[in-house]
Amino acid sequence: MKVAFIGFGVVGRGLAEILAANREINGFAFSTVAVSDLMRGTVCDPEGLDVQVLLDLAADPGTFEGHNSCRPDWDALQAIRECGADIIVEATPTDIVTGEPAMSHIRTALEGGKHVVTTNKGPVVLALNDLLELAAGHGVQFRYEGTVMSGTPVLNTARRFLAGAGMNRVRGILNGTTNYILCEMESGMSYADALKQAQVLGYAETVPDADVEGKDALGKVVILAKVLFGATLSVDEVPCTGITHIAPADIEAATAAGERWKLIGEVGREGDRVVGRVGPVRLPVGNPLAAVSGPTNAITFSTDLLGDVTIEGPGAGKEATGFALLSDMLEIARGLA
């Protein structure tokens, strides 16, 4: 199948890496056609691309001029729609405001007839259903697996492994970032310090406070109640506070008390409502998610039938997100098969 990459930050190369190291996976062969970057430009060869050459003129702060494939009239639209990809892989910045540049990537591809895979929360928290419409009218898919705990396969477990189960609440920790910092404040630093080794780490970013206000947190919770529970919720209708506000005095009496704080998301059903909520939350030591350190993330499914079932495993990083995104590609191509 062919390939094309909108985008090729972390995200992207993570994937790209994936491509380049295997010919071959899982019997499926995957060419790269096209790559398109807002800061590095655009490449594009029917005849499929070398991804590891890619990879080493993006290396930052790289770019694909002077590449004997460059284009550098074409943006990333018309990359979509000219390139002849079978799957778009969707890869720019998150925006849980507007979706853009990534929703008009992503429609445009599947007018165009072409599946989508993305871990890009914005379109998938504002138009979900929408999209999944529109790609079930060309034909195509659109899969977003990787928009929840990245490589760790939160949603398809839910939806084909826990189908009948009788979902009634999801919660987790769904931000590695902020569960670093919270350990590393429970073992003796103060926040400022553990924002700055985390950022240090590579675990926040500069400007951290989608994660640290528990804005990364929420999109997801948004995304869970769709996908889970068909529930229409919007980022404006879930209560969500981060971890800024938490002091070693606070780290402290959780600890006295045999607790944790984790900044937990959470959606479930309350009567005939499904209701979310992101916050710091202080769990038993006992609770699954307590014990979860680092910049690990987990997620426990509350079932009627089979009770509590915790999930641990990556939420981020290249290696994790880019498998998420193959995890999708392989879909599209088993169905295709």
Ligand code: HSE
Contents of the next structure:
Amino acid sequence: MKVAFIGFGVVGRGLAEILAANREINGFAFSTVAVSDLMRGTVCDPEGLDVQVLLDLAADPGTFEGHNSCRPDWDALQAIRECGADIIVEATPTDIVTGEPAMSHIRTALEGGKHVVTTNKGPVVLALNDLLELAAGHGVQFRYEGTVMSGTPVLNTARRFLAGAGMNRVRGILNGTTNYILCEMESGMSYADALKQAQVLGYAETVPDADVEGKDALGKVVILAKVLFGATLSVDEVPCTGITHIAPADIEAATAAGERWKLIGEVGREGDRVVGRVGPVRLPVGNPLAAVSGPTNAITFSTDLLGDVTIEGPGAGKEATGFALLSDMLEIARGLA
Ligand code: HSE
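Return one more block: the form predicted together with L-homoserine, after the form predicted on its own shown previously.
Up next: the whole complex, starting with the chain shown before.
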């Protein structure tokens, strides 16, 4: 299948590295026909581009200028319309207030009869039903597994394999950056240094305020409410507190009491309503979520037929999030095969 990348930051390059290293994956071959990135420019070749060359250029000098397939006049929308890809990989920075620029990229792709895979939470938070309808109307798929817990298969697993078990509540550590920061602070690192490190390691959002103020976890709670409970929650109606007010003294106090701070996102039924919340909680060290360290995430589904089911795995990072996109691409390829 022919693939085009819109956005070639940490996430896009995570997938590109996997494709560059594997000519075939699970019996399917993916050829990259275009890459468009706001900082680096646009390249397109319907016959296929050498992904490793693009990765090298992205690293140094950081632009596609000079590549013989460079299209200096093309923006992302033109690349989507004209590149001839079967699948558009949307991996631009998330904005859960406007959804842009990803929303326009995704709509253009679906309207043009192209499948879309994305890790971008904005459009999924704001317009999931519309986008699924748009995709269905054009006979293509819109897949977004990596929007929650990156490559750890949460949405597909719950939707497909827990479908018959009534879902009462979902609770978890949904943001890798803040979990990493809280763990590093327990080991004595300052908040600022831990945040800087999370950015270097590729866990944080382009604007990390979204992580530390809880907005990234909030977006994931809204997505879980929609996918698992069929409920439309707006970001304004979910109470949300981040970790910026947690000082070293708070961490020490929790440790002394045999507890650990965790940023918890949850959504569940209260009477006939579905409600969500995000905020830091002090959990006893014996709680399974307290043991989740670094950028790892975990989620517990509380169901009626099966009781509690917990999934733990990478929640952020280049390769893990690149894998999320790959898993969606393979679902599309398998479906077509
Ligand atoms: N910034 C996000 C996190 C990336 O730290 O969890 C994955 O959504």
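Everything numeric here is computed off the predicted structure, so don't read it as measured data. Residue numbers count along the first chain shown, from 1. In this text, the rigid core denotes the largest set of C-alpha atoms whose superposition between the two forms falls within 1.5 Å.
Relative to the superposed core, Glu184 undergoes a C-alpha shift of no less than 2 Å between the two forms. Residue displacement note: Tyr144 has its CA displaced by under 2 Å between the two forms (rigid core superposed).
Superposed on the core, the two forms differ at Tyr203: its CA moves 2 Å or more between the two forms.
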